[in-house]
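Here we start with a single chain on its own, the form predicted on its own, put down as structure tokens.
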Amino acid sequence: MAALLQVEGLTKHFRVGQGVILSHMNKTVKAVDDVSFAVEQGETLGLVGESGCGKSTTGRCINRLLEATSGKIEFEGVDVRRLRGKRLRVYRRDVQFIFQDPYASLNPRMTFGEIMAEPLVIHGFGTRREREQRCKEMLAVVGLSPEHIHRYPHEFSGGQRQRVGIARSLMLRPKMIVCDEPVSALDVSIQAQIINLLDELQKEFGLTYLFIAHDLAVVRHICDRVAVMYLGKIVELGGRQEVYSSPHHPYTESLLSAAPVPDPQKQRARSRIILRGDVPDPMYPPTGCRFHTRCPIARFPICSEEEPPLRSVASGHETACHFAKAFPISAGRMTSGDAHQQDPFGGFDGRPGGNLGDFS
């Protein structure tokens, strides 16, 4: 079965600099950098990273809210990126998008029902009075009173802010919605109903999601697959289970030893994995491997001067990294005190290459 949405070698440069005149002096931000992966119908693939690793970039390119710098996006077989006029508003229709910031996305000087409405006015669905329909019970759908079309979103707390940013991307009735961060921005009593609500709607609408987040408990929670992102390039990808119980590249590992456990007992029995120094600026990348500037696993000269493929590491899950294969999984977690003392590669003639491969 073919995909519902197949992304090929994506990738979105920004130009900053000084400007027209001294352009030779403008630089090149490498936001996303070659990403590649489908989407399934009906599927929820969580997109996962740090802030600044290119998440929302993609998602934005996909939607054609930033427009690629080259690759191709496929939205059931047809290329999104030549596409002009009304077959771009078609695809908008069937591709819709959640905000990250329910306030922000909202116009202040709009009442939710205006809101609400816009997107079936843009695409000449219905009469006003059958727009006005459509709107209560879509807010009914996501557990708000019709009566609420009235109201302006400063009225709001921003879980029903987001209640109505979800209802408007349900409107048209899209195939897939892309999910920008929709509940970051909530406290986490509200996360959780928001998570539980978007479950519910995928059942109930046959809906596809592309998941854009930092917080593995709640990718772990909604996402059937998961792809990870370090500085503009997917590093891991596979089932939720196989991430998360084999993680197969070191930055995954790291990831998820930062994400706490609810139970004190098995925190404290945990290690932390720990990386030394900051995400290289992407203006000027690291060669070879982007992670090998922080991971401790590096062997030079191999991870400095060649890029690891994505490769499949096992059915369904597949890793950009040289040394996958051999990464300790079962043998438990690397503490900072002891990760030159481990030798992760079973005898392997190498050596962390000083204080790139080093924890802090």
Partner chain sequence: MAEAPEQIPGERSARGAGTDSSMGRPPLSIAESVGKGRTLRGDAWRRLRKNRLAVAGLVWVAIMVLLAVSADLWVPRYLGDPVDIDTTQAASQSLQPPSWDHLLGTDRMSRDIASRIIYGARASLLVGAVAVGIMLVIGLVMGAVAAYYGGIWDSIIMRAADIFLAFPYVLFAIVLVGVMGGGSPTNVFLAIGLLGWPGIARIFRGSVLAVRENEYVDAARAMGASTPRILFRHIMPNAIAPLVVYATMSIGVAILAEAALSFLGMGVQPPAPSWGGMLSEARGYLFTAPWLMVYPGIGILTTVLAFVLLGDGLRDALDVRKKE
The other form holds:
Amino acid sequence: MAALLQVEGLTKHFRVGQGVILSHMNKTVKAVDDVSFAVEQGETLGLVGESGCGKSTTGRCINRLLEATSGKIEFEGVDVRRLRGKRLRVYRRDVQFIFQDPYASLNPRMTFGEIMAEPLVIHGFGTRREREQRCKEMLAVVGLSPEHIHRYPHEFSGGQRQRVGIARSLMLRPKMIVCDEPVSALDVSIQAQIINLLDELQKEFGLTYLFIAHDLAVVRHICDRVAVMYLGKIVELGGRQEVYSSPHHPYTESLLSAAPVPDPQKQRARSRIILRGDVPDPMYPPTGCRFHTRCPIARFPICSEEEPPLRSVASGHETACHFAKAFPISAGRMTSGDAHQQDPFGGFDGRPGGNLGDFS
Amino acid sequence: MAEAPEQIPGERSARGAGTDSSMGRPPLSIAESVGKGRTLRGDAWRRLRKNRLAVAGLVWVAIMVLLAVSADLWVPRYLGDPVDIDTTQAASQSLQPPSWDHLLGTDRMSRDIASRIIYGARASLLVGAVAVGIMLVIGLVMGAVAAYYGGIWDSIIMRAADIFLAFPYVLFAIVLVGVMGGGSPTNVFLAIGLLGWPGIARIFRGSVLAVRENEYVDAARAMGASTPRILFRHIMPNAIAPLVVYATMSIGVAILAEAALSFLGMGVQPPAPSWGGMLSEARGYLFTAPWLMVYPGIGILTTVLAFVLLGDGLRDALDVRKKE
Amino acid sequence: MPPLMEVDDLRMHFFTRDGVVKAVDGVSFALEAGQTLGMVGESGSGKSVTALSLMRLVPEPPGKVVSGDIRFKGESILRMSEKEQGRLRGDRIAMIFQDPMTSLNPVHRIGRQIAEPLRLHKGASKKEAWGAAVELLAQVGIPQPAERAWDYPHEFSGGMRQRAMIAMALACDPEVLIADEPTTALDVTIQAQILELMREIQARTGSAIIMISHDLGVVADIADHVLVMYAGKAVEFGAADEVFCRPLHPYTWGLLESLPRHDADDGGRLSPIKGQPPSLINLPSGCAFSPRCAYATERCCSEAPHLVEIDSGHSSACHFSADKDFLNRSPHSATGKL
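Given the form predicted on its own above, I would also like to look at the protein as it appears in the form predicted in complex with the partner chain.
Whole complex next, starting from this chain.
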């Protein structure tokens, strides 16, 4: 069966600098570079990575909030990038978006009722009364009181606003929802409420989620499959279990080890990989494997010379590392609290490290 | 929204009104605090009322407007005509200090100053309103075009705005008087209105650009909203608030400019009453009849101040996000 | 000997036009040299205001310390003169802020900003202070510190800026380092670097650290003592292992239960705390957590509990924390999950 959403070779370049006259001096940032993945009907695919890895840009390209530079986006077999006019509107009905910031994503001059009814108005559904009825129902579905329909966003807390954002995305009974960091602006206890709500809604409405987040724990909780991004590329893609319990890419492994767990005893016992330096400037990405400047295992010329393709390491589990199979990291080389180990392999000299220093 | 109602998607599916209970979600505590639907305008009014200075400004403006509008009904009868000279007693009545007969005194031509002040207010408010109206029309269009089309249009309009900003309005008024002949309130409207639009255009452009960055605009686009809908439903209402403030204050500034032009003889022409003109006439009597100068001066000061205070209060009151 | 820093029933209220905001309403803890105290709580729980109060950086008015005391080495900071407080601040007690972008001055060179406290408190000459600044930059792991000291803040990345902030805080060898969400604005791999750096610094200088964070993982990682805050009050205080593995207060249970984990499968559904945090102007009567507490009784709604020591060094502000049966009902003991 074909996937609900199929993304192939998606690339998005941004031009930086605003000269019309000196336009040849403008730089391009490859925010998303040749990204491919598929989302199956009814599943949740997580896109994780640090800021600037291109995960949000990917989501926005899929929703046509941004126009992709190249690549193919197919939804139910239809080429999304070519849609215009009415057919684009139909597509937007099927694919909704939940935004990160519950303060900026609701128009402060509209009531909850107006905000939620807007998708229905735009697509010409229902009479005024029917729409109001639907809004009230939907408020109840997301756990708010139907009387809130005449209230304004500024009277509510972040969690409650986010519920309205979610309700709005459900009004048209979409097939898929792109969730862009929907819980990262919320407090812990509220975050759990929203995650549960998203879980329930998925079951109830048979939704498919593309879930974009930087929080590894949230992604593990809510996603069936996970794609890890670094500097505009997917470095690892696989089922939740495989990616979290046997990561094959050193970046995934480092990311997991860097995020602390809320249990001091376990946290002390965990292995720690402290990556050196910062994420390189996406305007000047490193040659070869983009991660090689910070990689704890990169030590071969090939890492800085040749870009590793996404290769299958197990069924449904792909990774983009030259040594994914040769050096399964989780096999214990970097484990057992080697937090202060400066240079496990030696021979880092002469690697193109840019302005990065040894921070560990 | 008169579109043919279509069935709301999913309406007929098994799930209907009873869904919330089936999901077993804990009830939210906020539900208890639900009040009656409050309107944004009501909230803004409440906030404005809390600001005493703004209320004072509003009251003063209201008094001025009321006096100016109703002047024809009672001022000539009770206070005396602001223009025509009562020849029978002209000599004896000129330059009278304030008394029961003439509350604010009389001027050189025996005209009642209270009456002239009220008609002067009429001229000032009219100039303020019309000039700001002209500013708004030009400024809104220019600002919207610059923000929406961007690129070369943005550059052209904004550079034009810079040039207009650098143009001294007194000079411009002199040119207008030269071209159109004779001083008249029209010159004043045009001088102030034509030169004042860059401020409006800049503010509107800036606030449109800022509002456009909000995620709710993206959200509307993601829903498939048309460009006009996004502009008029999401961008405009949120971009206009700072303009209301600026326009209110501009009325004060326009009144000041009118007074200055009239003082220099390029605005409202004597014998028609205007505050600037009255000040000009009073120049020669600074020591012998100081009330000639004091009352129009107070009129200008208080009215301009009232508009500025009101604008300042509106700034805080119109901020939706501001909690009470 | 008195503890290095001691806070005793601190209450910092803000008197605003809309009412009294009880931002901090009864916080007590003690901190010894070399210890790391983690302060956790959600937004509005008063953890940042507590930190600012320790530095005497809360603007007064509208803020006012209504009661309580803050003692540094047994001496009350509240009763010190402005001048003495100024001497303490930045010298003996230093602070790191959340946003390194706005807390560094964009028009001064990094080196000069780090040298500033040295010139202020130690009376160092310009040249000495600059040399010390370069040395400090090296200590916090900035490569080529002698050259980078000439940079302006915008030339540093977020992680490097936070390192520079730490260097500035370290300039005078403070005895207490207060870090207010120092890693919240940073990516997780950079966060790990900064936490590692703070651990190193503590091992080297023996200073005490107060780490304020909403992230329980960060606190578990770095703190040896934990103070849990809710609606301006300290609800639980104890050694980190105790608080995380044998929590006494239902709010702490709720927090731990509502967290998804990335190191283990949590099996389906999270157990969030119901409802919303209360408004600090209009706190519920009795225990502030009672409207959201699954175990609340009538007593909880009428009588406010105090922070009471239950086990040695482990205290909780719940009427039932001393009740063994009650604790057995906690999700932690029932499932043996932790």
